[in-house]
Partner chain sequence: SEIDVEATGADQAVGFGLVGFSLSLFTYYTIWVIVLPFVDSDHVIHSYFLPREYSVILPGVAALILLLFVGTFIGVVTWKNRKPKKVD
Amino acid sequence: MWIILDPKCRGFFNYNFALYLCTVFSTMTKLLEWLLGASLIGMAWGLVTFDLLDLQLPPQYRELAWPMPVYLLVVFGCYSLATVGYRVATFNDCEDAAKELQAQIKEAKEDLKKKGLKM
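Please supply the coordinates for the chain just given, on its own, in the form predicted together with the partner chain.
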């Protein structure tokens, strides 16, 4: 395994690794893009919350960082709820279409009763 640290071999492995990365990036699907983005953000959050690099950030920023995943979920939930509520409130009734539909249902029921279907 430590052969890659040998100066004579490192160039070979670097080149092939770079080629591999190019292939991955050029054939990256949307799923991979999202996973990559999410992982990067997740790592940044982990670094700040658990102070893995000993950055010694001010305490307020650390206090702000650690609830972030839950905060983003709650905000997303609130946005979803508000969108659903707003669309329910502004959904316009089509009274003529409703009457027409009721008439058609009645007509269909009578037709089926005539043909012997028990309701």
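Here, rigid core means the biggest group of C-alpha atoms that superpose within 1.5 Å across both forms. Just so it is clear, the model here is predicted, and its values are computed rather than measured. Positions refer to the first chain, counted from 1. First, how it differs from the form predicted on its own.
Output block for the form predicted on its own, input the form predicted together with the partner chain:
Partners and other molecules have been left off, which leaves just the chain.
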């Protein structure tokens, strides 16, 4: 469905595509969030490092920007390690579920013994 936004405007706008974009961006997964962030940082790094926009930045900025991906990789590794460590440290023990599972195992063993299976 194509609609005109404004009578003065000569451009057309696909309303369904806009709705699709809204739903995509409102339901972004973590992977899409990380990929979007990485691509934005990568574009900014490329623009500064290779001076693609002729910003005429001082050489110190290029020297600082050149090893930035390595620094960000180290920071990401530290973040990942800290996240895993925190999640392991705060992991909940489910004692009720463990008792229920042990009871089901015992019941299954008794049922198999009745059917003639030797354990």
